[in-house]
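Take a look at this single chain in structure tokens; it is the form predicted alone.
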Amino acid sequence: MNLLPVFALSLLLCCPGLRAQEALKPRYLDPAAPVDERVEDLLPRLTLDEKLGLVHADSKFCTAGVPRLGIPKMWMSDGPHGVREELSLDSWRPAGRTDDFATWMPASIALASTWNPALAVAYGGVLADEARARNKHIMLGPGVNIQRSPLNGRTFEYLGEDPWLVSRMAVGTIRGMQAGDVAACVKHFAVNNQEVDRGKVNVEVDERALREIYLPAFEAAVREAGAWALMGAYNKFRGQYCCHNATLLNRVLKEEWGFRGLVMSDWGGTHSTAEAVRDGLDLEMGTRSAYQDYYLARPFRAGIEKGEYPLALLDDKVRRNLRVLFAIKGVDGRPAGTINTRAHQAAARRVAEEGMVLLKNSPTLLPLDLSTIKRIAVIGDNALRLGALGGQSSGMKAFYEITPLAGLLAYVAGRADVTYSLGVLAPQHQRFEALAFDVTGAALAPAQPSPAPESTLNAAELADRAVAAAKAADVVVFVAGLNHERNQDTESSDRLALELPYGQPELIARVAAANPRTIVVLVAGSPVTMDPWLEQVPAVLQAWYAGMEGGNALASILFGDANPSGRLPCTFPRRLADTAAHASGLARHYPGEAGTVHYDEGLLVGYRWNDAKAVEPLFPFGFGLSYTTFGYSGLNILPGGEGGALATVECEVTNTGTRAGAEVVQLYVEPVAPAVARPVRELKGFDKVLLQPGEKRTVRLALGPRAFSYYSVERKAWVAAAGEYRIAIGRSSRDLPLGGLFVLAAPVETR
């Protein structure tokens, strides 16, 4: 028998003072009361200054709170890949604490490459658990901006080029995060697709492209996942800054989508009190002035007192901020979080393994067999380069970081000789002083980085040593790629070219000529070109920025303990001119002309451009190899289905190889003779299935009205036109062995 309720009742009966105290408890402090009732009870208790304190920053990463009423400061953290290290209250300097190490998860682009929304839920759950442990109420992520240009410095922080894939992965991440009583802040709203001139460039894009390409992930975040916060972008949209943009924030987000949470500015993204008050901003962060001089502080107060702004506008902002705080139990006391647990590390490793994409394995070299290998040469700056702290706002202080070399050494464990050559001269960075890990990858102690000694060798000497090491080895693992230095994969600057830097292409070619058993591992967060070396090497693995367990995950893939199942979330072009934003070579299209960038390509972003223009990619969207093979058969297209589906598509997938493996079944919809301009085909469904050798499974994918729809500017609605649609299923956007027709008898309109 549970005696707790009996005890509680007895306590109330014998303690009338306690009963009176409970009866007098304000409604806003009652955890059982509905959120909106709590907000409305609290609102009239607040003074004007207390209200204002809730709508602008009180430090770099928090609001003021209302101590007299028990309302805490609302704390935020940068967090697409983990909880950022603590910073000083009033500057960007690290606080110098020793209790702010955290689990560094693989970059968002790696998560997208898993094509596994369930894994995204787990990813979000790790972020929430660690955020609670650090008393964070809002995590600034996920980032869902579409990859328009492969040069975008923040491509690694985002989820790819396709709205459907980005939406599915974002919804999973948000659900996982908010189930853990931490609000997700989806960013950057909207059309923030380049870092160059991001703080001032104006974006002009037509309404259909806006609705069909750039907004769907944000819409799904709000309408499906129930995201509690959105962050405005730095850039302008149709002439108005996105952090206070009447079209985006008031009309689309709050009126059309019914968003009830808060909109915060990016740090320094607010430019006007009048626009911030009237055009949708709810929380101002990072303005370069004293906190009481923020646009939504003293100037807002003065405007209210003069009658320029009705108090109702302030109250709406306060409601939205309080709504978030109550929804995540920020006033009531949330469950204690944990940080750097074995479970979190295991989740990081699983994302890293599932996200790595095998791009080439011909002739078959992978997986490696240690019984036939005596000497392994590891080459490349990225084999030892640390990545956790890089990238600016996405950087964090990892409890440990297993580099590619560390992971390979731990896996080989003396069964073969391993040599290492730097190979190239790159900007100095920090490396581990020692490999402080056991063979399972568990940290023996927080690893302390130290500056790498400056090499006394020049670039030519380093290259010669790498070639000599390759000649002496049975197999070469060349860990190439990018890093988080300026003009590479980092916030606030874009890449300058698609080619690998530091003379890596030429060195890879030399190494491959010296040893044809060369595997190229690409540690990078965005596409790169692969001339002149791609045809010379038998194997290429896209490893991305794979988080703190990345080295262990890499070893598992290379030696076959894990079967690669990642698929590209973005097209890898052969050259920059093969992409929509750069095809013309005009500044008008990138990075902008006279302060404005024009998205004249409209809907044709990523693989949509390749299909429409018959451009052959280096590697297509959705592409990825496996150590096994899969067969497709039995396509069946049925009308109707669960959840209001217009059609349900079935097919059978069989593992025809000798290893267990996961296949990503991708479904594309192709309108036949559309009355309006449409892309050739668009991803509208996918499923990742794990199959044992010889196992066959039926995959079912439901297609709702949006799968067939375009956005009608005239009707301000989504229209699925009557007519024929080809359903294509396969392994990538360019490998679709199954196809059939679906006929929509009557148009369907949705909003």
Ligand code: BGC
Contents of the next structure:
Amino acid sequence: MNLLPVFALSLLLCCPGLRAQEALKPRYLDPAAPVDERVEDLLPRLTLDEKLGLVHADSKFCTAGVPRLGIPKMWMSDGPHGVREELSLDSWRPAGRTDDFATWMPASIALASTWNPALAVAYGGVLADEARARNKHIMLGPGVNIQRSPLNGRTFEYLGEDPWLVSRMAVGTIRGMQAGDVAACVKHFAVNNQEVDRGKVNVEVDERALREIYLPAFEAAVREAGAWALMGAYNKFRGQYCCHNATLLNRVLKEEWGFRGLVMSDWGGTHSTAEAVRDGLDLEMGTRSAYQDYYLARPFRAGIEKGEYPLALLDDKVRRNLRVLFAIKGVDGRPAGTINTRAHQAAARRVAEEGMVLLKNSPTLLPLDLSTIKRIAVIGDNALRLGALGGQSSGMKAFYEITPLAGLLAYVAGRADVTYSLGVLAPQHQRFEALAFDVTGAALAPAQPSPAPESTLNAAELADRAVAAAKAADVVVFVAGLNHERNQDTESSDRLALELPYGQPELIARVAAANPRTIVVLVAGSPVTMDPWLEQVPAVLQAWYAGMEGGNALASILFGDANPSGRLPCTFPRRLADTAAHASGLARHYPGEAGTVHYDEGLLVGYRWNDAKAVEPLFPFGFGLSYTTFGYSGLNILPGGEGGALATVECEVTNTGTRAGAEVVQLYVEPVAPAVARPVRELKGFDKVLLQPGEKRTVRLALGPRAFSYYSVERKAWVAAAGEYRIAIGRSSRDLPLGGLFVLAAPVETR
Ligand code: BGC
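Can I have the other form now, the form predicted together with ligand BGC, not the form predicted alone?
To see the whole picture, the full complex is given below, headed by that same chain.
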């Protein structure tokens, strides 16, 4: 006999009102009940159509929900850099609203360049606060695909070329986001390493490279950070589309890693009902507006009715979707969000400052001393160009955007003359919507001066004018780089070459000849080459796309209020042929031949290629200068350690200069005479330490079994082979002053 009504009635009699209502409340509405119990309580209450409404899109960015039972639509938003503007429900057109401005954080690659996982947590936290304020349940990020080719148009949206670095930054971001009751959707699973033909290209990659290079960040996202959602990639992997790929989704993600959240398709990345049903997709999102015709809508229903698909397959997908919604308190009412707070602005600025990488500074021109400077010539399209809205899905409407020019002007504040010249003819800016709001949310005047100030001049006149301005100045800040136009740093297309466009290389050379005190600031989201000007200029700063506080961050770096501490998350090659994907020049390796791209370089991606092939990079992975200097000493390698570590490595770092600064201590493991092929060295630990002048600190890094392991295809396990390993420590993959041996006495196998 079901005693619940009797119990409820007796409650009602003795304590009327609220408590009685509570007692009648179904279990799935009880915020205190465990998530799985709530899911199991709700599932049998759903009709077939209600279940189906949870596994496919109901508009461009939401599912249907079950209003009858108080289950809200589940809303998602791009993307990695902030909450995207609102789009029309059924098309990619902007919804035209004025309440959808958000904090524009620095691009993911800038975040990666901070090498500071704690900042990634803060970054994720900002996104979550603003997502809640905009009623979004899932943020479509972070993007963790490995940089295989420096031409990949989405390099700026990802976290670099090294699995360990990408994993650490992704785990931080996800934790920050999900602690704020917003689910992260880690994308794009997997091997989506180019935009050319992304919708259909098939990727062939050997199992070791897959496991050791391309999957670790996804694995860490799931197993360590507990990411609630993953997005399938557009491309195929070993012949099957990634959005319903039995190997990736069922075998690896769900069986091996025990993923209990949901897999959503990339928009329009689903191609078959049967495969979507059986091969691991849980939520079909798309760009078509006939939502009832989606593969997981009517065709799925028809298949269930005909007995082709067991209901259990639908129930599993529904459970996964509901689990996510309950886990983030999507049914209970989440704490109110906040948007564009001073804390968010400060986080954006801090990431921008810590992410900028000083590539060159000799003779020591930076930091600039304003007391000795009367005239500053700022040159370049990127000094004034707005970047927030570009690059497609990661674009967003920033509350404001401090351009490099605006930041420098604000910093100098009349203490020196600042002139501006465009210098080059770049394509017209697309939409640049940026409003300025104060922290109370009241709108201020538009933040930007109107662009194209010299629009009537031709290329030669623009260049001459810039050279003349350079000549007349004490110092030149040339803000060069790329932008989010097609074939640059953008989704849907790859770059065509590594060189800077629009004649910038030639103009930088002319400007530097006119004024040797020329600083080149690169606003770009991927590596560029620096011919013929690198030797000519004394200083180069990689600023990336630095978010809405970028100009302020730039000024504080150039004038020394902040000491650069960013390190490259990817190798800067001397030429395209120096990178693994492009070395052969064969279409087979990039962008694919007869529909397939073969990752024949295997493990040798990024610096692993340079090290194995003895190819000198322009700037190595992990590189970045500081305004101070650091000394390394006292290497100590101890067996064992916390959390099942096989070894614990200690060393001392000293700030040997006169300014406070942060050093990124990097640890690489180099197997000595391995029995199976291994990269020369691999990053397996790092720590960022802030040191006052003269301060010395002990850095301690624990190395677990994975730090020594390769993936054994035969054993389907990670094997740390017994033998010798050299531990190398230093400030980049090619500047490793400390080294010592560690001997692993017996092999260790993990899964
Ligand atoms: C992109 C995804 C994005 C989605 C929704 C796709 O084209 O590849 O990264 O999240 O669109 O905007």
